[in-house]
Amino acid sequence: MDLPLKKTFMPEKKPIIIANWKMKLGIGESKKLALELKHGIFGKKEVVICPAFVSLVEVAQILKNNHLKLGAQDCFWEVEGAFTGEVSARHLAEIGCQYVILGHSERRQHLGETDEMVHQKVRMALSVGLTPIICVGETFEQRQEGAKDYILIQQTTKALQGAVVKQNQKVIIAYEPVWVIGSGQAVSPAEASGAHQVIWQTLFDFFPSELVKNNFSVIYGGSVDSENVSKFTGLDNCAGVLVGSASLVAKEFIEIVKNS
């Protein structure tokens, strides 16, 4: 069944532009870039900066009382305890984080993160008031096997099944086809739109329609840059983008925000 798209069934929302700095910048580099973005980005868009853990406190101070929002790249599924090396979602909220990226393909691939682990993290993030940015996407092999839709349904379902989303909370699903991340070659807007349609249908299967319309967003990630961003944000069923490498250069990321 085809779903009605954003312009006909969703309230108008600010475009969401999320910068994932990954493990690319040190504290000094992060502060410098945060300052450049703070003074270079304006307008009615939801811009989220996600530095590495070691830079969060410094960047939080720079973005304090600013229109740019702060996000983390991960959190643990317990609020506190003897979990050496992990980071509490509650502690992230305490320093000013409003968002957290969960289930990124790099964590699934390199750290063995499972759908169940992502699910537990989503529930924890929601419980402390963080907005989860849940990454879903197929590998090249899964795409070749024709399993893309199945993977998207499975990852979305397992991340959210049983989770409680309150009326004042937001959830973002980021479609990131694993095989294009870091390649410099994004998927076609038509393919992204098809994937988003599958994700939207899955959300409607599990949550009340009004909650989905008002509280959920679906965005695209994977080799986004200032040249192609408008092709994705212009889609009826795409609310924004998750940007990796292109968010590390101030001028380029500012252009991405302007063009989105």
Contents of the next structure:
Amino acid sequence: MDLPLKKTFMPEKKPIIIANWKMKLGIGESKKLALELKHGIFGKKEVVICPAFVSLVEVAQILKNNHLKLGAQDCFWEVEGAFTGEVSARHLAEIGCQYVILGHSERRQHLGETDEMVHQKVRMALSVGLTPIICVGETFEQRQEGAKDYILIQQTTKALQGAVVKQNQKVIIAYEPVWVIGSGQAVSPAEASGAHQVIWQTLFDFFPSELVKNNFSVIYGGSVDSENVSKFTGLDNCAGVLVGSASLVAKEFIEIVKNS
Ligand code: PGA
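I've shown you the form predicted alone. Could you give me the structure of the form predicted in complex with 2-phosphoglycolic acid (PGA)?
Then the entire complex follows, led off by the chain already shown.
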């Protein structure tokens, strides 16, 4: 299938580099790392820092008026109400978040997050003006069974079917093969490219092509580091990377941004 990929429309987009700090840093550590990144990352790339909820307000202060952007790692699907322990997308926007990671495999795996929940969260994020970073990807077993493309199509479709994406809104899909997350061993760029092709095709099937070209980005995540990042960002159909472990060390993450 012939898709209009980077050669025709992606060059205008800046590389997107997203740091997912997961539940790995406390407030003090998060502030320290945010400061180091603020003083070490320059240029025009779209760099998004996603600390844990408890650190968001403090990190927001550090990144205020800075070119580094702030993202959350999840949000709830209702805007507010009696939902003890949940976090409102509107409140995230209020403290300066512009992005939110949704449907990360760790949430799907450990917290029973379903495609339907991801879908509701995507709608909510879009409705309050947050850019959703929707994680999709197959497990090792699904890959062995030959179900990878099916899973990518299912997860992408279910997250987005019926969602309203306005002209001024962005949506990022992160292809994250579950089995390489945190393993230190990324998939080959060719394999990532093939998966991205499937995701792009799914998007073109559901949304007007101009909207897909202008408003959607597909990025890769899973054991990205400063050595391998350029192999992914150099792909025609890859707009950036989502980084876990390697985003926790300032020097390494700064290097990733430089090499992307
Ligand atoms: P990793 O994590 O870079 O440590 O593999 C990526 C992610 O979970 O988003």
